[in-house]
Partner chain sequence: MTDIEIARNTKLEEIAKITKKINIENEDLELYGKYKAKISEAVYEKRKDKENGKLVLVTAISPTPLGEGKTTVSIAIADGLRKIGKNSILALREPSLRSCFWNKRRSNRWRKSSSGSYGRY
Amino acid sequence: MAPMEDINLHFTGDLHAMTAANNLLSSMIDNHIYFGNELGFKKVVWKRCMDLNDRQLRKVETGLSGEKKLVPREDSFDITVASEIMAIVCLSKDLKDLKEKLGNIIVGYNNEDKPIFARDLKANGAMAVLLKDAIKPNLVQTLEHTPAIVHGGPFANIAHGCNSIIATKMAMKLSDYVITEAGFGADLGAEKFLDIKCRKAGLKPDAVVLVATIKALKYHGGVEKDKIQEENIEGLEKGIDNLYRHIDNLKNKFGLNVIVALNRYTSDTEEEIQWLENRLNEKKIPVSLVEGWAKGGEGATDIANKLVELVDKPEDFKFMYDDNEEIKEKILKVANKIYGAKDVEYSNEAIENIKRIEDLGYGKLPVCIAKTQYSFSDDPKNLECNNEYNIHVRDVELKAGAGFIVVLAGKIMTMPGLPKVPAAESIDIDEKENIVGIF
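For the form predicted in complex with its partner chain, could you give the structure of just this one chain?
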């Protein structure tokens, strides 16, 4: 993908615009409170954001200058991709819709526990101005000069994890074949792509490509990381269940056309590849070996040919739940059908918040479940998932602007930190503007 440095650095400024829009809202909230708090804020739930990892900002105190009337309060920062603004940009149909969704953001609650909206602060017009270019899709190219629209990138756990609706819809008008992706594994990324994005956009995929690697399947089969490059059919056999379960979900639960893309690594042996292809052939599941890393598009002509046929096959697509079902019913359906869990357990806080959200009239929104991506269960170490398990819901949060309910099944970090030796230490630039250390 190119120009590579640009895309990964400031690009066309979308993320900066989102940061500005997010923080404009924060400053208007505090300004409103400073000038007498006419709306009666008792609690502010809107957070500030920044597009860098900085654990110091997970919890901050603001308004400490001691000036008269300035009300100190606790606040916190999320990274911009975790901000509701990002989710809103990605789920908006056009500028008008964007403005409306921005207005619907709940920024806090008053003394009667009634929500206070961004529109009550008259903030949404100015926020939309800041975002007017950010909602336009960006066009770049692959290294083989294929057009690529790169637009929007929300978190895949506390948000829905796919590019913008505007970009996808535009791409579908511009080309005969649109290749898009969703974050993490199919239990999280594809489920949200289908149950949230497709539901809101009125779309459905004509085929799904399920990416697998020999190494990752062996890892799921319990093979140690330092032995992962050695041929190990037994390990592969133990780990293949993860692939089968994702195929079953996509094919039989969602009713979609599925092909497995076996992404080839140098360490894969012919025997391992043959073994895997044989297992999938026995089950009549289409599979193609993709050698994009070594050969580019030339290494993907087989899957391209297979896809051209697959997209014309009929599908029987269904969502995992209906809008009208109760929040708990929606969560249970995803947990049962997609995660393979027996039941869902809730904390008292989650139960209270579900009731509050339904009482406020938001019960019809889709659910966005934030769970570990490493396992079908909510335990990141439970790779094989052979035992019976429940999903544990810690809390539930309403995103009234984006239009979904975040269901927290595990601890999700929305402001990550840097590691002991961050990549930033080895990034540099010379006098000719050559950048080193980014990739």
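Here the structure is a predicted model, which means the values were calculated and not measured. Residue numbers count along the first chain shown, from 1. Superpose the two forms; the largest set of C-alphas matching within 1.5 Å is the rigid core. What changes on going to the form predicted on its own:
Asn390 shows a C-alpha shift below 2 Å between the two forms [criterion: core-superposed Cα displacement of 2 Å]. Core-superposed comparison between the two forms: the Cα of Leu39 travels less than 2 Å. Relative to the superposed rigid core, Arg73 undergoes a CA displacement of at least 2 Å between the two forms.
For comparison with the form predicted in complex with its partner chain, would you give the structure of this protein in the form predicted on its own?
Lone chain follows.
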């Protein structure tokens, strides 16, 4: 996409607007408490956010200046892409719907354990003003001048992982064929796109493009990361089971037609490519070698032609669970059917929060499970998932504004940390204002 540098950095400022709206609400909560706490806040559940990885902010103490009437309290930060504001912008149908969803955010609980909403603070109007431009999709182009719409950025491992409803429906009005991304595999992005976004927007996909790489399959077959660029048919043979599971989820669980896009890397050998294509052909799974990185649009014409044929074939799309099922039943169905887990284990805190959510009348909302993207399980090191495993739910959070329930599994964090060598160390700008080091 162009301009690549801007898209990877500030772009149009959408995320900054979301950050500002989020933190305006935080400021209004603490300001309300400072001036007498008329709403009777006993517990604040709304978190601040920022658009940076910073593990130091996972838990903080605020209000420590010692000023009279200022009440110190424990607080925490999410990264902006995991904030409820991000989800609300992406799941709103228009400005009126956005404002209503913002008002429905539960920010805390009073002395009677009843929820306090953003609308009770009269915050949703000002928040909507901050988001009035951010709710509009952004038109960009590919390097070959094909139009593309970029809007929103919820990460699929910690959020619902899809672009906005408005962007998708706008694209559907403007084109005969629309492809939208729902990344991190069929266990995360695809499941959330299908069970959350499609449910809320009334969408039904005609086919699924499942992107695979030979490097990733070898990695899931137990090959060390520093050796995945070497030819290794044995590693591919072990790792292909991971691909089969994703295909099974999409084709047999969700009832959708699937084509595998084999995204070619320069390290892939002809023997590896041929071996993988043969295995998929044996199982009558459509596959296309995609060389868009090296050849541009010409390298993706084969999959485009195959997709045109695939979308006309009949399919039987179905959700993984019904709205009316209990929260635990929804979680279990995703864990069993999509993750391949034997069962789900809950912390005491998660059990208490599930009961509270159902008692408040929000039990019919879909579930958004936050877990590692590296494994079907909630253990990032369990790449092959050969043995039985359970999903471990440590907490459950209600996002009443966004309209779903976040389920935190394993050790997943909604405020990531930087790696030992941050990418920022390589990013710079030269005298001609050219940005370097991003790609």
